[in-house]
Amino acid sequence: MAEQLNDFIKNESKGLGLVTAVSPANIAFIKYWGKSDKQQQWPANSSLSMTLSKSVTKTSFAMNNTGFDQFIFNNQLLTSKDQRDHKVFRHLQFLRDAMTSSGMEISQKFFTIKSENTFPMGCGIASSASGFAALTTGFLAACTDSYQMEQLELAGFNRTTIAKLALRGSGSAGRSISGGYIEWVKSTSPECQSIEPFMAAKEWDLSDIIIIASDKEKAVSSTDAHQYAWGSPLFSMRLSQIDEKLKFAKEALETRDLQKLGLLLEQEALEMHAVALTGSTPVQYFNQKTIEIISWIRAERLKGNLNAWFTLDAGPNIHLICKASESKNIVKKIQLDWPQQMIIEDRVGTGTQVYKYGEIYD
């Protein structure tokens, strides 16, 4: 096993290192919750998100001659020879089939893939989004000898195309390809759904201060909770109001109205968790620390001490949205009142990037 785990280093030393894809997580303002088609990752509703910049997955590819793919994460080795049904290898096979059907011959290319996160995974900070965005982009780049996103576009894979492929691994991965504020439109069929930038990052510099209430992997996956949502008596009402919420959120972004956006963020997050709590199998992602921190945020805002609003994804950790210019002072306040809490200070970013293996990147 130790020898196999060193394959990536061996291949790099032989000059076989190819590319590294760096993909950020994203935080949904209007949540994607529930799937109309699980196989094709067709969401039950349209959504709106902000792409982050510091919470990223870095995934590197090297050629190998084993005849199968190898995937290394947290020093654990998985192989497509032994674990073909693993979600990583299912997605790689989907990408191979997609490229082959478009006329590209890549059947004999196999990779050793090494992936790492800069943030805790599986606890509600969209690690599957960044992970599958990096896996998809890196695979396409490795197969087409592309070392920049511009080269990948010339090879036939622009960000819109990559997003459609990435979402098949994880729905929210499609929102991590482009930067800024992203709209995922459900449309009338899985084939017609689209993921496109709504507003560029430079148009409004918002921060996401992530307060870690727990870094433990959640007990119920988002995939399962998506299915349970259909059994909630609140779900149909939620879906009936989504279009109006999206309109409201986009207006708040366009007018740079943080209070208008913030009030919607909190309502939307709590509604999503209410659906989870009342689904066919109830799921509780909150913990006691989550509740305490949310109460503190609201109390401090009422006192005029905190110009920030919270949201949560499918996990216990709080995303505090504020103006980037006020982020440092807010972080200091959190550290003063909650000295034991881990904090990730993030902000809106420019999306997935590709680098030639071994290049320096931030």
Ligand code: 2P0
Given for the second form:
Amino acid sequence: MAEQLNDFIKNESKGLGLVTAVSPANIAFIKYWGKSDKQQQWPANSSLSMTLSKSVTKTSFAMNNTGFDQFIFNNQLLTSKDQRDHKVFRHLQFLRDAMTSSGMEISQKFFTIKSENTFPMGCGIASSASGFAALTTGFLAACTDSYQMEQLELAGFNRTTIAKLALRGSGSAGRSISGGYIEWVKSTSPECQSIEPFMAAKEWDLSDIIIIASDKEKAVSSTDAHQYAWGSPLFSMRLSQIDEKLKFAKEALETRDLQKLGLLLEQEALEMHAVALTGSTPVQYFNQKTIEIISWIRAERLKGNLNAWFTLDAGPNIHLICKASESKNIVKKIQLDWPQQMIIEDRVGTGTQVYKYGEIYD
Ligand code: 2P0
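Since the one above is the form predicted alone, can you give the form predicted in complex with this ligand too?
What follows is the entire complex, opening with the chain shown before.
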């Protein structure tokens, strides 16, 4: 481990092919829940999300000459020589194959990859979204010597193309490439699905105040829960109404109607969790603290003290959506009533960026 880190640092001083991708997490307003095709990551329904700015994964790539890839995460070293089945290496192989089939010669390029999150992982803040978005973008940038998103686009990878590749690593990662409000359109076949910005971040400055109810890693992965959803008696009802709900959510965004959006957000989050709770293997992602905080949000809103609505990811943590201009005061209010809870004050952001290594690292 120390040896690999030393190599990384030596390469850094020589400026050898070092690139860092920084990708934000995203919070879904209309959830991706269930897959129609697991192999091709074709979702059961279209989804809509807000790209965040502060909760990010930073992933750096340095060339190595060992003949295989190495991945360092949370001070743990994984190598593709020993762990080919690990989803990180499976995704890197998928990217290599995709680049090779489009005529790029990269078979001799191997990387030492170092990745870190600015937020707790695996507990409902979409760490696999930011993680696979940064892994995909960083790999493409490292292979094409691109140090800016514009250079990557000139090399043949615009944000739409990167998103389609990223979603193969983790579905929600495709929504973390562009900024603002993103729509992942299911379409009629896996090949025709698309991920496109619906509205830019500057069009509506919303905040996501993440209240940490627990930072423990979840016991059941989203990947497994996507499959269990098909066994829920509620799932077919959900799928029959989801396009209508998506339409309302887009209207609420277009008209900047926070109340209309907020009502949908809460219904949608609770519906997704109801499906999870009633699936072929029931999964409960929320905990007692989640319920207490949700009840508090609704009570305060009824009293006219809180202009904010919650949503949940596949975890216990609460994402409180509000106008960015009101976020500071709402955070103060939460800190007063919930002094034990860690809070991440996040907001809509502009999406994935790439840098020459060192430009952003402390
Ligand atoms: C979403 N989630 O739309 C939904 C809502 C969690 C709750 O997408 O198997 O980690 O890697 O494609 O992307 C989490 O699922 O699953 C997710 P895979 P992913 O954000």
